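Single chain ahead, written as structure tokens, the form predicted alone.
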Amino acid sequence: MTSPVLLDRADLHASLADPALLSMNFLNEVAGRYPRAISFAPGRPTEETFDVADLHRYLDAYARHLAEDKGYDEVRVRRELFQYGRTKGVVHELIARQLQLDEGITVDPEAIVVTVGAQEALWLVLRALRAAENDVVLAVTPAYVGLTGAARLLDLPVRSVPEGPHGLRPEDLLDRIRAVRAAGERPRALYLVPDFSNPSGHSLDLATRRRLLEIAAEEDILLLEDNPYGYFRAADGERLPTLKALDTGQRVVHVGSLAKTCFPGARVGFAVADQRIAGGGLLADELSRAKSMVTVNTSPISQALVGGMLLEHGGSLLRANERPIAVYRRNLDCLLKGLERRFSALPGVSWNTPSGGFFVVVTVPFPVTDALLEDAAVRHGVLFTPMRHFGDDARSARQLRLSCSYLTTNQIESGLDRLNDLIAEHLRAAPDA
């Protein structure tokens, strides 16, 4: 009998042991390890509006759309739902309509690639841009670990552009571009989340958005815009235009996620890649070629479900999300008021006040480590996300991210009581920290 093979980790790709990949698994699994703890860790959508009956209705709506609006016969309807399907996706026209209705983005449906979540869209764009050994991607830091992890799997270095107290400053981007070029590297794109960013919660004002587009044109880079939270403003009023809505020079690759606005179980996202390729075609066509070798296509059933949801709400994600938006506004208000009541008098404790989204960042006068998180879970019954998972700077080392999207207000209040006990305990133990 032969001995089972034992692989040496050194013979596997180095990125598999990278902290970014470990962080993603950690963030996905930490709540399951401590089921009795109140968890502010996951950026999950609310489940208050989920109903299994909706799935059947959405599927029926999409099947009727194929038959009545597109004129498919019964055989073709079955084929559309059961077979592999088009690599670029089958709901691209519905997504193009939604972008026009909700965002004022006018785009050829052929410039849209429907992907297995926004994560695949990010991976495909980075794969396409990584053409030479000296290519790098810039990322606003602290950054979403899905971006940094995907880049490392592709051997594409990530060069950070630090956020200031109020978000990205264009002059910092210019400085970083010039420093990267001086080091012999070629910056291909800047990754950013302009609305209610994960993890910081920051948003960019209109002047900054316009200036970033100017810099992208002047410095010949792309802007990789990730927009999962843009519909979740904390108050009524005019929403700022996305970078893509302002883009007149095809400098923005817009990545959309239907995880937060429809439901994550469908695993549907998309990329708007309308950049022209010399010799003909679009960047979307190049992304589709890469996708055909990775996932072949995005599940037609998943696409049918989100397509049916769009159809049921007149093509608008804003209309489809009226109830979730109300939940997120309620929860963010509860969280911010709860922080004020409990922590406003504690020395060295502060937090930001985002104008929407899922996340609030709390700064404390002691290190926030995974060991502290485990202690919080075991002894205090509360979970959060250490910001060191998103950045390695000194500020992030003393910060924690709270996500309020998934919880009820009672859970938020109870969780903040438990967090208060934890922070007060550590302040007593290290009063001069």
The other form holds:
There are 2 protein chains.
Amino acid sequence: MTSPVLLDRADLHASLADPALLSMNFLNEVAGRYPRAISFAPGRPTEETFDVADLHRYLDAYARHLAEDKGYDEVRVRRELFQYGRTKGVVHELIARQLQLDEGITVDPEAIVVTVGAQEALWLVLRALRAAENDVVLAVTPAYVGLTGAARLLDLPVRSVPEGPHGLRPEDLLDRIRAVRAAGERPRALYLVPDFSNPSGHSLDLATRRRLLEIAAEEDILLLEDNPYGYFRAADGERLPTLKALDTGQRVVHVGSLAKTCFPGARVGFAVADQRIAGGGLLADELSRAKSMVTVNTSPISQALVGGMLLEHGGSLLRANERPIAVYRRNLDCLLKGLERRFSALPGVSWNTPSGGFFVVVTVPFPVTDALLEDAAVRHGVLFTPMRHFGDDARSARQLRLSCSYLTTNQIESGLDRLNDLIAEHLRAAPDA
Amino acid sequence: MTSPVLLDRADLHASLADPALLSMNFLNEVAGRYPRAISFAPGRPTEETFDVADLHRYLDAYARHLAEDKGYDEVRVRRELFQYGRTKGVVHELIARQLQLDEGITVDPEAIVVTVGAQEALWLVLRALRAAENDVVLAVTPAYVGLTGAARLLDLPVRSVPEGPHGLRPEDLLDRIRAVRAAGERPRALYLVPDFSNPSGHSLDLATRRRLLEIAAEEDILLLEDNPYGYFRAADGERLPTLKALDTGQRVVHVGSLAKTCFPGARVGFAVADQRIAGGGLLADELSRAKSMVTVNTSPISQALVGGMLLEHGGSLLRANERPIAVYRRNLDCLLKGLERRFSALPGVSWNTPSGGFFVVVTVPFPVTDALLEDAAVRHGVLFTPMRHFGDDARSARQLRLSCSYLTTNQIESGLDRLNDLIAEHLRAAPDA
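The form predicted in complex with another copy of the chain is what I want next, because the block you gave corresponds to the form predicted alone; please supply it.
To see the whole picture, the full complex is given below, headed by that same chain.
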């Protein structure tokens, strides 16, 4: 009998104790401890449209596609589903077609890497771009914690480009690039969510999108465009083109999530990485090599499920999401009207009005801490996400993110009542805070 | 219109052009180019037992388990399958039970992290253990290229402990640890496949297993035990205990693959990481935090499929694998007898006789290069894996790995005839080479 190992945290990689990684843990853990609280916290898709029978049907639809459209015999169909598969994925042609149909993005399927969620795609791109000690990635902040966390795992510094009250300003990006360069660092890419951003809810206007592409070319950086929410516009009418749809110089690596448009349980996302490498090949091939040493390939069964769902809807995610889009419109409308009804007369309480997506940010005249969140959970039965988990500026410290994607309108109304109690209590306690 | 990006490979992480990552690519690519060659190359499981109907049945079996054994209502069952899930996985209890039943390993389910294949588990462990610039991992070599590749992605040096003709010798490990320390490096763990190793086919005897555990305690390193093939013993009788089954001091991180015992398309593996961290928690929790920033969680649908398969067989992988085990015994026997029949009289040609698993290593009296592999594919219609992809010693340079898991006995016989032609041709051309 030898004495048991006791590992010291100092002997493990520093990222594992980094605030970005601990944040994710803390937030999940709080939600788990108060399962009966109404939770405005998670950016989860609605469950109203899920049905286990769909999984069986999607799988069969994809198997039929392999047999009928691809001409595979039974042995080959089995092999495609059960065995190891192509590192870059097997639904790349379906994704390329979807991007053409829904986004007007024309892309060679060979430039697509199908990944284990958008998170793996982000990680792979950051891995590829960190070549030298002085490489850094820029991120519009407050930023999605998954970007920050992936960078931490790679010891890749993240330099923030703070959003203004109405979102990213191109001049702030230019200033930041120059400051970073002056400090001897090399900015490789700017991470951003141009449509209904997580966490801020902001969207970029067309002029800003075009200007960002110009800056990327002038400053020789890439734009790492993350697009989980683009289809969830709150009103009818034209969606703005994604950065990738406007990209004529391969400045954009476009990361797609199928967690919100299909379902999270498939764990399927993708990167469009059509940048050419000197000497041959595409950035997608480089990402694929890295992927082969992290997850080998994305489960072909998961790919079959999202592939079957696409096939059932003529290859379009917009069509596949008609019902969820209606749910998100209903919920965002309910949330914004509910905020208006309860808080419009309250001094110091304000919020933004995103034109789509899952998230609204509320500013209050007191600090929004993890302790406040715990108190809200215990005494008021309501959960949200303190914005300080996404940014370290003074504004974020008094903001909270409300996600409405996952709730019913009844839950949203009750949740806002509870939030109202919490806010009223804090305003009474410290009216000038 | 801006000029298109042209990325320089020097501006991408060096690992992406590393021989370990290029090897994997090259080997896959050659196999893809000669689909009609008989391939002794891939370490794939047999397809003889796959049936698409099984996937539907496994999914239903798992959903029933959630409803009946866990008491989940319909909404909760849907949520478990469709939504994001617990980062450490949802089939951890089934895996703990399987390890108890089949291996005699008693482990707290909380110490298990369910991963996207064993590859992600390896990567996570290496990520956690690389805390300082001078940290290195030791690997028994010739080594599985997935270990080397994962380490490259982390800039973590791999220091090899060469196998003797009959496998790893503990004294060689001690020598290597001392040499590494003398060079100012800190060895964190030894990677090894104790049963029917990939690529060498070697297994460790019980005395060696016990001695390795002693050395790990004395030298304060961990043993990273990878066990994809342990159930595939060629003869009846007692299996030797895994290192983890003998581990009384939490010196072993045990990595399991369900790719061979269930099916690769699920992409499910796991790590048993029951090492305690000073201040609280288990190494599994640290790995989980890293995982949350790479793949978020392993697809719950993939987990449901392997979970359903386990449930159908009373929780035992040994029982679930009765048919595959028979196939592998038949194939290994056919391969070894076929080698004997064809090559026993040939000077300079020899091979080892593993007691199970997928792989046999053949030594020939001429260099086994990638060019030879191409020639074998083009002119003889046979594929194998040059051992130089797994080790850079003089012995590996004249060795090839034959995998028999994936073939029928007819294919094995024809493949050996073709290999015979190739070898005879080379012996005629350079009898004294």
